[in-house]
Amino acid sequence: MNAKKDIRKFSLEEMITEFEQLQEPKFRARQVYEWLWKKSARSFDEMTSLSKELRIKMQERFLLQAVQEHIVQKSKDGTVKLGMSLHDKRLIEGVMIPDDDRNTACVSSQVGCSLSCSFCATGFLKRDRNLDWGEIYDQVILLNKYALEYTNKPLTNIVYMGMGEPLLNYDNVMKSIRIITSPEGLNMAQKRITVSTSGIAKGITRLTDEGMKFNLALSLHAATDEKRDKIMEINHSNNLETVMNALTYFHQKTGNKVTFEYILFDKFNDTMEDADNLVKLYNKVPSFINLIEYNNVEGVTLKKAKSEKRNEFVAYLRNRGVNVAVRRSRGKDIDAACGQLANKNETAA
């Protein structure tokens, strides 16, 4: 007996394909689609305008692999930390984080991560796996729930800044962005997403030739290749040279700013010197910057940056015309802010 194909890895052309195979006329195929990824459904049961018969033979041919919760932790700031298991019972996380004008949802790209930054939790995790970009789309699904149970409101904005670096999954990070994107799928505007990446600069450069225009974050943390070596290790094949390049070109082709991301270390990345190579970077691209509060990860020795070093720091780059922004800390109580992303067991139950 064949294996079971998984529907959600067709193209519309695909599925079409497979369903001539069934000998089902070409709008059945689109309304399966359609079910997928318009109206997100978890099940052929859901299904409901297809008939019982074609349902059953549905689920004889294909496997639909949704993304299940298995526990939900809300904090005290409303932000909500959803752990998700996949159909291979691997586990990832993701967070909602409600604001005054919008609802956030952070999505991971990978089981674990491969790029071991010294100040971030998952970086303890091996990379497991990469997902699929049904399973990334899920991860939306199931916090636009969340949204709009305890905010009354859906998602606005989507974040890939969860598990993992998400252009060394980059098929599947972009596979994701343009189902979200679609009118087909979540018909989301693409300004309302963000990539965050660690500074791979081979992948910056393709999707800006690929014509994508979501914004794009860098996670900076230090100014200069000395202090980013100590702290990133992807810096040593990506040096920031490298990846200003990168960046500059991806703003001259979509006309979008840059985030710099660049958490405050205590005695590490947070005196005037370090204020003054920042300026330096910010001012070779068209950008702003997301001062990060650090929340300390058990096992670090980097700790948060004393705050009247960071109202120091702020104030310096204020001084020089910086676009500058300091980002609070969501979800500590329950593990879910910047950098605290991580299993404590590998697999589900």
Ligand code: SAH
Second form
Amino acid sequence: MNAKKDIRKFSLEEMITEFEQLQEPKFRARQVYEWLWKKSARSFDEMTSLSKELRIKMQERFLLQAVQEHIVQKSKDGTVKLGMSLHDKRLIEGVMIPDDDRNTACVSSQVGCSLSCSFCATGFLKRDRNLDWGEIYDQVILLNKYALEYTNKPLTNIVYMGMGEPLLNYDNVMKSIRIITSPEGLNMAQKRITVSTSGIAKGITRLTDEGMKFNLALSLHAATDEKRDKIMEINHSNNLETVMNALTYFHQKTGNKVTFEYILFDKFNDTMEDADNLVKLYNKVPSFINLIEYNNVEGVTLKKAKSEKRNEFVAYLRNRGVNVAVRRSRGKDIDAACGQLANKNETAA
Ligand code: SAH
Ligand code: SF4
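The structure above corresponds to the form predicted alone; please give the structure of the form predicted in complex with this ligand next.
Now the full complex is given, and it begins with the chain already shown.
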């Protein structure tokens, strides 16, 4: 028995070879490739420029496992959360965040996450599986559709800040970025993409060597090993020195500044001493700091910092010349904010 092959796993060259075996010309393979990626076909039947006969042949030989929309929720502030189902009935989530001049898609890279950061709702789910690059790309396409529908504008930015740790699904994340930025896909500029990592030093070094130009954000959240160890397990194997060295290498080779994401937690990392430690790291590598408002998560002892504390913290950083932005949370009413993307691993009916 010949198992059906997943047609979305083929590169264009592989597609051409497959079509040669079907005694079909090269240009057909190109057409199918375009249907799959440029036109995001979700079934063979949609490929109307192909003969019915060929579509049946393809159906017999290949699988087309596109991500399907499951639930759409729209927040008061315009944020759209999209629940999507995968071919194996697993569910993932992605978010579209409209702003004055931009539409940002926040996409997932894994079902669940293996890293269990103590403050993150996704971390409470065990890592179930990596997403395939086509599944990451599909989220972008579906979120783009909502951007167009609700704002009349396409996506302008993509952040890998949904469920999962992108650098632990390295190959698929890189392939998804390649198709998003290629003319066969969305043709988006690499600088419009940001990958957020909890700090996988080897992954940072590896992506630096790829010579790509997307942005990198580090989920720092604590500026000493002692504190970071308490909330992020990954710090035990990838301590701050190792990660900072990798970030320095990234900056030296790409010329890009790094973004540090720092959630302010009440009485954990919101003192002036914490701010001072943060300034020290900031000064080690050309960077920006995003101070993130914590979305309290049920069952987590850490809570969002008081607003007076936040203001003092920001003032302290600004007085020292730090380039810092305060990020308010979006889509709170629909649990679409960072760290609230946890679909409890339910399966689609
Ligand atoms: N695994 C990657 C990317 C996904 S998390 C990473 O950790 O960077 C995206 C961002 O949301 C990270 O900075 C993460 O630390 C932050 N985050 C997680 N839970 C949050 C919460 N409850 N409130 C605010 N931000 C949260
Ligand atoms: Fe995983 Fe990132 Fe959440 Fe940590 S913060 S558990 S790495 S998704």
